[in-house]
Each structure stands twice: as C-alpha cells, then as structure tokens.
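Only one chain is shown below, in structure tokens, and it's the form predicted on its own.
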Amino acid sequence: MTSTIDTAALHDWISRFATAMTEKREWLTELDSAIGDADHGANMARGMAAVVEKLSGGAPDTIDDLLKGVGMTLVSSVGGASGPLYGTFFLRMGVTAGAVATLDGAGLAAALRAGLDGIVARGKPAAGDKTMYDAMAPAVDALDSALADGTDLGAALGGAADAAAAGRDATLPLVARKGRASYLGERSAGHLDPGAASTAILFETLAAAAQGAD
C-alpha cells in the first residue's frame, strides 16, 4: 500500500522521465515531424539530460527545491515550447508543494492540479486542442476521483497514467487548434501529438516510482 510520497521517490520519477525521455527520443522527434519543428524529442532529452546533470550531486531535501529545480533546469536549457510548458508544470508543482519532505494523496494531487493550472496559464489549451494538455488533464482528474473513492496513491496514479494515455491516443484523429501543428489545419489529423505523448510517459513514470517499480 502506497499513502504517501516522498522526496526520494519524486527524484526517483524524475530519473525515469529522463531515461524515458533519451529512449523515446526518436519516436517523440518522429511524431513531431509530422505536426510540428521535428525537436521535441531532442528538446525534452536535452532538457532532462540537464536535469540529470543538476541533481547529480544529490536530491534536495525537500520537495519545492527538487522541483523548482527541475523547472528552472528546464526553462533555461530546453527550447521550443515545451521548455517553458514542462517548466512552468515542475515550478508550479514545487511552489504548491511546499518545503516538505513527503505528500500525502491529497497533497501530490494538489502540486498536479497547479501545475496543469500553470500550464493553461501559459499556453491557453482547452481540451480537444491537441496538445499536452489533452493527456495531462484527463490523469490529474482521474488521480482526483481515485483519491476521492478511497484508492491508494500508487493505485490512483496507476489509473492517472492509463488516463494520460488513453488522452495521449484520443489526440491522434484531432485537428491541432493550437502551436505549430495548428498551421496544418486538417491536415494535423491522423498523428499523435508529441506534448501528449510525452505526458503520458510523465505520469507513466511517475506511477511506476510512487509503486517501487523495477
């Protein structure tokens, strides 16, 4: 049973994301290149290979400085939007966060709702617009309802990241409202977007570090 999370897990998740990131790179580059400038695999490795390099001497003790961290890490290292969008999450996430050593439930759930919060701040997506936001909205609700009807944390982020997934695959028939893919018009249908399917791999791990996965 999972009830909380703590600081080593949450940089456990972010050492995740970052080998994610480097092995789904040429997919992520591959999916932007047919809505998009062909770099969010690159960007989002670079940016995380940043992270990496930050953390390397040991995670903060608390949990605002570890993800503050990352999302300074990010704004300033990675290009394109998804440096300021990613960015935005993790500084949000640490603000809400607060200067703690562990979350329960209701408080990691918090630091993810302000930081989806902070990424339709910056970026103005609704659902349906095919972007991030479209894998990242349906897991924080989903994590929220599981937590509500009683469901342990690793459980509960287990169905938030089928949910970002499920999100991430409901984007392939869309047409892009927003960002460079938007310029296709009909044209953007028929392809993943890359911000959602990285999302999805963002609660992905994130699930798999709260559960002690191997």
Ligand code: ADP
Second form
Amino acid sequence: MTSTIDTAALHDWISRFATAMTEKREWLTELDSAIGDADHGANMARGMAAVVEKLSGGAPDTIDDLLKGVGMTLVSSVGGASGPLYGTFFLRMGVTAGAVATLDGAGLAAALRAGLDGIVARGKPAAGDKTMYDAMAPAVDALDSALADGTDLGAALGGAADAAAAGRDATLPLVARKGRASYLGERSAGHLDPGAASTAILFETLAAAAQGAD
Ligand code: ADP
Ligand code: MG
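Having seen the form predicted on its own, I'd like the form predicted in complex with the ligand now, please.
Now the full complex is given, and it begins with the chain already shown.
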C-alpha cells in the first residue's frame, strides 16, 4: 500500500526518468527524425544528465526545492521546445507542492495538474494536437478519477502510467498542429509523437518510484 510520496521517492523518480532518457535516447531521436529534427532523445538525455549532475551535489529536503531545481535546470540546459515545456511542468509542480517533505495522493495530483496547466500556458496545446499533452492530460485525469474512487496511490499511479501510454499510442494517426511536426501537415500522420513518448516514460517511472519497484 502506498498512500503518500516523499522527497526521497520523488528524487528516485527523477533518477529513474534520467536513466530512462539515456536508455531511450536513440528511440526518441528516431521518432523525432520522422516528424521533427531528430533531437528529442539528445535534448532529454542532456537535460536530465544536467539534473542528475546538479542533484549529485546534495539532495534537497523539500519537494518544492527538488522539483523547482529540476525545472530550472531543464529550462537552462535544453534548447528545444521540450526544455521550456518540461521545465515549466516541474517548476509549476514544485510551486504547487510547496515546502513539504511528503504529499498525499490529492497533493501529488494537484501538483501534477499544475504542471500540466503550465505546459498548456506555455505551449497552448489542445487535445489531439499530437504533443506531450496527449499523453499527460489522460494520465492526470486517470490519477484524479482513481483517487476519487479511493484507489491506493501506487495503483492509481500505475493507472496513470497506462493512460499516458495509451495517449502516446493514440498520437500515431494524428496530424500535428503544434511544434515542428506541424510543418509537415498531413505527412505527420502515421508516426508517434516523440514528446508523448517521453511523457509516457515520465509517468511509468513515477509509478515505479512510488511503488518502490526494482
Ligand atoms: P524541438 O521541437 O524544438 O526540436 P524536441 O524535439 O525536444 O524540441 O521536442 C519536441 C516535442 O515537444 C514534440 O514531440 C511535442 O510533444 C512537444 N511540443 C512541441 N511544441 C509543443 C507545444 N506548443 N505544446 C506542447 N508540446 C509541444
Ligand atoms: Mg526536435
């Protein structure tokens, strides 16, 4: 049973996400080479390596310090669209979490929702535009409804990860309306969105960290 998540578990999330971005770098780049400029894997791996480097100097005690630091590092180390978008996500998430060392399910869901709202404020994506939003919005919605049904936080995050993966897969037939992929028009259909792919990994690693998976 998991009913709360603390700074150490969220730090573990960030570490897992960084490892996965290095491991999936080639795949994310391949996805971006089909409908973008072939740098999403490099952008995410570089940004998260900078985050790990910064955190190696000492882990913050509070969730806001941890997540705001992640966000600021991503904004300053990633040049592509994804840097400011993921950076804003983590910054807003940290601000909403506040100077606490533990969040319950509702607190974590509110922080994730604020992060999603930050991406919307920054990039103006809507559902079906074929962006990271198409993986993140269903994940945050799934988390809210599972928690409202009384589902344990670990299981609810597992459901959120499944929703993110389904959202990623649903970007395949879409025609991109935001970002570089939109320059391709109809030719963007038939390819997964790279940002939706990295976002599905973001939620998969969050569920794994919350559940203390190996
Ligand atoms: P760039 O497009 O600058 O090369 P990346 O390749 O790192 O940056 O990231 C591309 C991803 O960013 C896309 O796959 C998409 O998910 C996301 N993205 C791009 N523009 C937007 C936007 N306006 N709103 C939301 N997400 C976006
Ligand atoms: Mg790119």
